[in-house]
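Only one chain is shown below, in structure tokens, and it's the form predicted on its own.
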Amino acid sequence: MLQIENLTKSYGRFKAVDGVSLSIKDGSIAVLMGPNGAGKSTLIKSIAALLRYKGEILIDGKPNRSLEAKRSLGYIPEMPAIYDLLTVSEHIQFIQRAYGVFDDEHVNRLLEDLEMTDKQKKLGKELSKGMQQKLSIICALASRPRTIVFDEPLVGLDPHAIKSLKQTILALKADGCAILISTHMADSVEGLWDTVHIMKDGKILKSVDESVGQMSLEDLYFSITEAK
């Protein structure tokens, strides 16, 4: 479970995130939507303990900077952080050793689902942007985290990989994980969410669950962000 209470992140006098509170229950998918500059990435980086902020962030009831919380969190950044001179296999082994989780069956399934099984000997610098994104996802999920944060996860992926990743996300939900997906592309997560949080100018304008009815996520987004 992910809980955020009154989160504020300022750069000088500018508040990139302004008093945001939200929670994501186990076994659910929440989508964070907003235009560029809304504060989504700042919020995501705060959850991942990459920024200093005011407020409280709990992962499975533990402060997000604690070792226990970090073991429970899987973070997939918008820009993959890949080592040029490590192979795909070595990236995964590094994560397994760091977390002390060695579930080769799980990893092999991730490699197969994202069509990376035959890329295990390739160096990071030899991978395309899409392959780097796939590797980033595999590394984040290799330790079997219970709370997972995706920042624009579908950018750079081919249609087949997008389909496979969506199936993986739904499987994680079925396994009881709490999932947050940040995006500015409504069509990329249509039909994939339980709750959507619409963000603009550092604030959550509205949170809506899937009972919104027949309105598409795109229509819902514009009805809220463009309301006068």
Contents of the next structure:
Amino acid sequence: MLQIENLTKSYGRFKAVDGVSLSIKDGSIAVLMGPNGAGKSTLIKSIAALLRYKGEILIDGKPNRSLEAKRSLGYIPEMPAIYDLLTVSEHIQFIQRAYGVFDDEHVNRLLEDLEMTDKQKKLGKELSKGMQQKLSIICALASRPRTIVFDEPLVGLDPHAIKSLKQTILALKADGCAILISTHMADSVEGLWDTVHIMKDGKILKSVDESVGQMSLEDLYFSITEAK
Ligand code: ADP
Ligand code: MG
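How about the form predicted in complex with adenosine-5'-diphosphate (ADP), since we already have the form predicted on its own?
Zooming out: every chain and molecule, the one shown earlier first.
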């Protein structure tokens, strides 16, 4: 479960995130949708406790800077941070040791689902952008986090990998995880969300539950982000 209360992140006088509150229940997927520069990555980095900000962020009821919160958070950054000289399996071992969570069955399933099983001996620098993205996702999920934030996870993946990742995300939801996914592309998240938060200029302009949707997400997005 994720709770954000009145989050503001300023750079000088500029507010990259401006008074955002939202919460995500266990077993549900929220999409954060907004144009480039809306503040999505800033919000997500704040959740991952990588920035200073004003406001409160709780992960499973614990302040996000606490060790307990960090244990239950999975963060997939916009840009995968991969070590050139570690292999795929060494990346995974590193995460398993850092978190003290060794669930090989779970990891093998992730490798299988994201079609990385035969890439385990490859070095980080030998992976394509899409493979690096998939490794970054596997590393974030290896410790079995209960709250997961994905920053533009579908960018750079081929259609097949997008389909697999969507299935993985839906399985995490079925397993009871609270999930946040940012995107600037409305069509990429069709069928994947319980709630959509439309963000622009640091603010959530509108939040929509699936049950409300008469309009397509794309039409709704344009009607809100292009309104004067
Ligand atoms: P998004 O992920 O939605 O594309 P970001 O959160 O990356 O947007 O950026 C939101 C705004 O904050 C942008 O205007 C961006 O230029 C600004 N910004 C992001 N990081 C910094 C920084 N380190 N210093 C100053 N401004 C920043
Ligand atoms: Mg971003």
